[in-house]
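Only one chain is shown below, in structure tokens, and it's the form predicted on its own.
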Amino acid sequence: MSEERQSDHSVVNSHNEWDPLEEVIVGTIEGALIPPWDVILEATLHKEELWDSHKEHGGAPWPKELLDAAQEDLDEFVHILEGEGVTVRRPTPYDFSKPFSTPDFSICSSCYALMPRDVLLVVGDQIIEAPMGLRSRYHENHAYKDLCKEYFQLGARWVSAPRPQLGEKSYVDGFVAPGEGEPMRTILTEFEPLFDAADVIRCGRDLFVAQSSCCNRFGIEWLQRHLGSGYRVHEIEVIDTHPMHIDATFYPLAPGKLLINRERVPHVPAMFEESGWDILICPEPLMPESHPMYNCSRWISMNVLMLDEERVIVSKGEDTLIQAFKDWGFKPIPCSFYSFETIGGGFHCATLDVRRRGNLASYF
């Protein structure tokens, strides 16, 4: 591993997964709705027979039994992260009720800032403004805009990759998403680069990215070419019938230890083997089958958080996958997140991760 000494006491400074982390942005449920139904659900969505419910729902609230269940969990993982030392900031509120157009499309409403990993990506001391593929979150970057700025005054680099149109020559006509066993496509076009930000995933000067619904080649490109010569982005082939993120799909989680889903994971790279690494392979969720998740599958089990290269922060009622971290030398630190899940994402996903204690190196 070589290592180069930066700016590790900047106020944005996070160049990987596992540097001991001091500051996060954390989601909020206030003000969160269903998302609004929009053409590019029919590839996110695991189940057909939500399809109806966004149809009919979308830009509506949540039911209010689901949301005070997702904010106790959301107020016990707040409780965890401060605990351990982190100091945790939160979006400014944001009206996502208002209906908005563009020259190109238009929609009833936005959804909501549960999962501050998908709008914006930190490498070192920059923060990006992703171009996301959702119309519904066009402007969810509003609700981080008061903490962008003030992290740019302090002397962040900050920055919006090209504002996409999302109009319909980004999107294939008549997408019908692959079944089991068949060849690996996704919805989007390659008219216009697009990406959230929790298609990549960062390992110091390597960052690795999936193509998914809502990232396509050439917002991998604009990603490889914005970052320059410093980086090295690599795209990770990934086998899903509803792609969207890698961190619940491939995570390097410290030095040498690389946690993988393996039935979404056919072949890891081999710069991995040839630098050593341990393969870990998630184990089968524990999650009831019954568990009502409305935008991601069971394996959002494996969408932990390090606080370190030991501490991680996991899924309480995941006794497998402690155990599992508990073999391979990590710390694991339950946390109850099952009802946040129902409605957004896992641990990372709720996360920006905008200050961790450590320089930028290469682990390859």
Second form
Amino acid sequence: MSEERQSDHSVVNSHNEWDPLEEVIVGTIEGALIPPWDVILEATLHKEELWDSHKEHGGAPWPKELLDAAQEDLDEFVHILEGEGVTVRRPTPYDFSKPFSTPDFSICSSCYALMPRDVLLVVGDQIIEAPMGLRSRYHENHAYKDLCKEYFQLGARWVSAPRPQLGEKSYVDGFVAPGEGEPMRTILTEFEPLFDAADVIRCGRDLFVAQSSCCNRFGIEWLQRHLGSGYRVHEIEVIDTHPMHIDATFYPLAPGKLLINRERVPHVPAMFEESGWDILICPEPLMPESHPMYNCSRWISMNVLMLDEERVIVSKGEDTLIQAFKDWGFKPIPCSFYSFETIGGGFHCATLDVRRRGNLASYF
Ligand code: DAV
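For comparison with the form predicted on its own, provide the form predicted in complex with delta-amino valeric acid.
Below, the chain from earlier opens the complete complex, with every other chain and molecule after it.
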């Protein structure tokens, strides 16, 4: 008998980032391509010197040595998850290299199925396909259709946010990313609702979202109205020159414990202090500045995965963070991940927690 049928909960059941993890989708390296160049990348990728690779080689496979190294990290991660008793599911890769077009845009390829966190948002027993703003990720949900259909057959709810058009009106014409110290701005207009699922972080009845170059206010409004009055969607203010997703910025790790990136979060909403939460400041990452990062920044160190309120998977090499977790009362489990982070993201990005053992609650 499969584990979900023994559980008291629905096959899809995940309300926050920390209830005991039972089943998780982990992305795959198989078929991964360099994302083709597209307007959003200029607004989200911190390392300008690495843009050329996407400009010149977008749509081509990543070099084999990068893929092999990332694969090794991912294998270690899956091994740890299974060893900790978590059921690991994988997407079904499709042919990412096919060019496609819609009435509003054409693009030379898709990218990969490395990061389910960006594509699907799980809120309770519901899977929401996100209205993503990067054109090359328009069909990435295909990689998860087999799983979504299976979860639906077993009782989950499954919806797609309005499919975006992603024509010229969705992006600010002539956008230039702000420099350090300049006010925040993002490349998205308010033409249509847009967000990646990783722009949202869950805390029971309260969800936290920040505008980014993948998430506009229209998207935040759509999510609030879709979820209805049982949930409160809070927009938090962040400062980031290349904003993309909330999970290397603002991360409620466990009841009463909020991890923040001090460089990016000027004000923690008063509700946290009013409810007695500890605000944990993420230490400076130890990843060398010279480490190639084609997608995200060194702050991906914060992108941990909670197996429950104590066990936390952290990138091996981030010794300061590992020690901080111990001091804060967590049980860190280090896993090599720098090579996966080079082409993808962290543990939170690489996963989608489909089922955690717990109920919907308010923590404020
Ligand atoms: O570079 O800090 C990471 C996004 C992870 N989902 C960054 C963004």
